[in-house]
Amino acid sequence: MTVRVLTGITTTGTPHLGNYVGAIRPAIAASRRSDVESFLFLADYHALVKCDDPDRVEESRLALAATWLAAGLDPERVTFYRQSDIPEIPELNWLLTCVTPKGMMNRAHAYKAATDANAGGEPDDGINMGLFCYPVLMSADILMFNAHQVPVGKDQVQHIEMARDIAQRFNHLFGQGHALFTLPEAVTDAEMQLLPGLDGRKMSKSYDNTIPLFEGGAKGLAAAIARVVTDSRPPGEPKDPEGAHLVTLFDAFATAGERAAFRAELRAGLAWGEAKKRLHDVIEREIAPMRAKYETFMARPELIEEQLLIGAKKARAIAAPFLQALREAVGLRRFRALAAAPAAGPKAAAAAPLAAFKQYREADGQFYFKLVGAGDALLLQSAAFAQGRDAGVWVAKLKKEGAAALAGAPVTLAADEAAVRAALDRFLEVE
């Protein structure tokens, strides 16, 4: 079975540290797999939350955009795509919004985060509907393409449970018996706790306490490594690895040998001086290579650009035939020109009734459709599908086109033709 994963990172700011080892690193090594389908996306919409610097925006979008490219993404064996390019994205989150109870949206960290922040004046000051709605977007990039899992740090997993409870609701109240939506999964790195910053708190933009990945060069890396914080332990001083901030960034980029070597020199009074130059060394062994494939790109926006448009193509292919199918659940149907009513008498008699699309899930776990005439009679009979979903993209495109839609599609004629083609193109006139 194909696994769909996708992944999306913020476009505030310059990438770091953390949006490397937590987000790019491990979605470039599972895009390679086989039995892995990506979609990497630069979640720009998600970036008006917070930053109304527009110049900022920008330059995030492309340098983020570089970063991916850099470290060995291959646009050819991905999805690759900005968030705003694709406008099915903001109509499914409206329909989401729609379904998802406000007391949800109370209960999201970065929520009362901001609304504790707030302790003693008014709760919601400084706090706009973009922070509040956050996990309903973020519902709405995971639930459009329908993703199995989403990898995320830990901090994230309550959004993603929130995207499993709003479609979940979806599906109950507009699904007719199918699941129009897959209920993601959140993946987690059980070895690997989030990235700390120079602080030791997550490595945040937010909190100014990040590590650059490619900007300022090797120099920018050793100033940066420089300002973590560490005990005041004298070089010749034994010193505790566990919990060590510096050790917790050592282990991202080291092997397993190299950890444990680590450590043990730690214990023996190795001084944090020489410590941190061994992190410096250990991140550049990895992270050298890319710098100058990134600032090829940077130089090149237009080769990024050519990327993204295809990538959107390419999510646009599967996104807009599934929103149409969910207008249709919800009932935001085209109006249809009504048939004239036929005359009384043995014609009218004669007139054919509209056939009924029918969907279902047998025994083997796999869905299927079918149309059916008067008295139920079998007129096409759909193949398996895996997900409920995609038999509803299928029945919603031959409601819409009529019989045209029977080139490709994955059906089988169980009466005569004429009588099908004449049967779907009834749904033209009357649905």
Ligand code: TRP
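Given the form predicted on its own above, produce the structure of the same protein in the form predicted together with this ligand.
Chain alone follows, minus partners and molecules.
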């Protein structure tokens, strides 16, 4: 089975080398794996929580989109979209808000830090409801697509735990015995914490120690590198490469051979000025071609717009039917359906059309079955059976037990897991 990996980037500011090494590069590498299905989005609703300057919001989302595309994100492989292009997300946000205990939000680190900063005064001064409910919107981002894994920095782990709690609660209240939402897991990469900034602390906008990724061009990069803090050993004197954050920066862009050679040269007395040139060269080798693409994209925003609209369409093809099922689960149903099935009660009224099992034999002489939904869309495909009878036994079991029989069944899912589970569980209602 493929793993669904989802992550969002808040669109405030422009990316620096720390963002590239910690988030952008690994996410793009993961998206190229055949066992990974990637969802990457610009968290522009989240940006509004912190920023009320429309021009800055606009600039930042454009720059971030251009950065991801320039860094090699392939919009064909990845579902790449803007959060604000998916109206299902704020709607799900509301469904989740209504099952989220307020006390849980009181405990969120970001909110607590904001109230602590008001110590002595009115605790909620300057805090908007967007900040308070931030973890719910983030849960909606994640649960909308039933992500398995969410790569994030350490500061976001609590939010993923909250998403799990909220999902569990929703499943319990409305799932009628099966999971509507997949419980997401946070994935924190050691690299993500480690890239040091100019002063050796973690590279971060809030420390004002960043090296810009594309902004300022090759010159800007060189100027920033010139400001990397080193010890004051003069040229010719041996340097200790371990513990020098200039070396950590170098490592992030160098091959194993280059890392060893760089250390040897420093031990032999390489001047820091020279070392900075080498650092500049390895970084430039990797990002100069990307910078050229970045500039092309920034000059043609309509190309970015086109990619993002394609991404939004892909994302909504999943989000819209799933949200429909969730609306029905909480009781927001069409009255029409009630009239159509008066005897079966409200449970059947929630129902989508029944999917169908098809059993058949292939040219290879083996027996198979599949489950097809509306418009003959394939939902689930069985493995091969030597005996037609055995295929029949599994079909009967899946009909009788619904999604609960999926575990251990010799089948592969051909559609979103939640959709397949919902289709299977429909058989229970008709029994």
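None of these values were measured; they are calculated from a predicted model. Between two forms, the rigid core is the largest collection of C-alphas that superpose within 1.5 Å. Numbering follows the first chain given and starts at 1.
After superposition on the rigid core, the Cα of Ala29 moves by less than 2 Å between the two forms.
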